[in-house]
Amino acid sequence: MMPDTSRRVLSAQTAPHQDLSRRVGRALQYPLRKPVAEHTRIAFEQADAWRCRHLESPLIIDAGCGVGLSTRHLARRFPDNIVIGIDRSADRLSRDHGELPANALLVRADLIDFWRLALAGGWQPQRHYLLYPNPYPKPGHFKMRWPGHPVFPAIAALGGQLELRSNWKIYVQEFALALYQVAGIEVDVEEYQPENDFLTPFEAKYHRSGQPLWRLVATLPYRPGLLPIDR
């Protein structure tokens, strides 16, 4: 059981990141040129010829899974789904935590290959899920959280309904803000409260220690050339 205390998120910034606006444009524009990993390119084949034989089950991505509860969580949650949750992370896919479904699996990919290769592979997920954490607080890491990240469009090109959390607000903002300026959607971003139905460890941990808890929920339209490609 994790501790009823945790730390709030520490950051010099009290507003969205000010270089958003540029860095999302440089993202619409320039390509990203990361070579992708061999082990998620065998991780996405294993998962796409998985989904495949689901065919008739729409698709729910949980990006960024952890140790694969809040997968397990949306598995049973949405019964007629099948629920992929990705995460880099061997050591915490490996961590017992019950059976899982039969309409759930779990992968180790890094993600920013995965949804690029996802993209390109005409998935078109119906629920698409980020939970806990990302932040990376300090001002100077700003290009590693997923707004200020060149694979942000990508992120939006899948479409479906996205649902992102956090403990801070700023983080969903500006997550709000990359949304308006990549796909013209405004999305509100709501405090909310979760009345015990946590999808992560994180979550719960959070909510236990009197932490606020944010959320913004966005209808995508798929839109795979949002991602620019080299020419």
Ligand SMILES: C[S@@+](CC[C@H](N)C(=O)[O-])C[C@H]1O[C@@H](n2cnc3c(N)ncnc32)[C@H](O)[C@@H]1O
Contents of the next structure:
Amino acid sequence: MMPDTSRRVLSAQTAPHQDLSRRVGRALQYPLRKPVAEHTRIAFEQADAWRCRHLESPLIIDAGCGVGLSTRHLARRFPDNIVIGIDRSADRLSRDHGELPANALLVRADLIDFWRLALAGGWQPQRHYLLYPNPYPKPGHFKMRWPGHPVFPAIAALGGQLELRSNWKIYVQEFALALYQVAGIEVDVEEYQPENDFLTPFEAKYHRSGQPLWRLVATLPYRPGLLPIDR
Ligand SMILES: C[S@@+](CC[C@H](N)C(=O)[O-])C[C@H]1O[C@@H](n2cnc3c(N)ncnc32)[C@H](O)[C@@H]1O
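Alternative state: the form predicted together with this ligand, after the form predicted on its own:
Following is the full complex, with the preceding chain placed first.
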């Protein structure tokens, strides 16, 4: 196999973003007013109808599932659960990565809308994975990272066992700080070894190029009240 030489995340940041606490505070105070895109509303309704046909099986969300390999792996690893993988890229979702297990569903949707619809629809995932989200490493793009985004309280409010993985330690540290500010939950940021049990293509390529991999796992209560109320 050719050696993989994926670049490490390059950023002017050497520590969590200095604006983190202020931005999380704003997300807790002001409702996110972005209207829900029609395509995501339709995708959510279809996903919700599928979920309702499997109410006996606890839900796993694979947020930003890319080509859906992790959705397939998780569905096989947790056969008593249903797994919904969500990604906005039709191109990635359409790539052929083998048959989709019967307990898995891939959905094309924008998470910024989908998470809010899921919360409003009473979804309570047992597990929630965010595997290698886009790092947006430029300091000026902090607000595009999930811990700096106004949708962050909705992610925490959904509850369940949340697992974030990234090859950029600072991203995971920022997520941990945001979780503490939003939900008062303290979690460790740990380096981990995937061995050969890769959950996603990004995990495999960063590991094969010798990069350390980071994660956090948080057990979150379902708390829809975390979302600020529209006044
Ligand atoms: C770096 S890739 C990681 C994909 C996969 N989890 C993996 O580890 O191989 C990040 C993924 O998040 C998706 N994504 C980013 N922002 C999104 C959004 N707002 N809504 C849905 N998907 C999004 C991208 O399309 C992309 O597939």
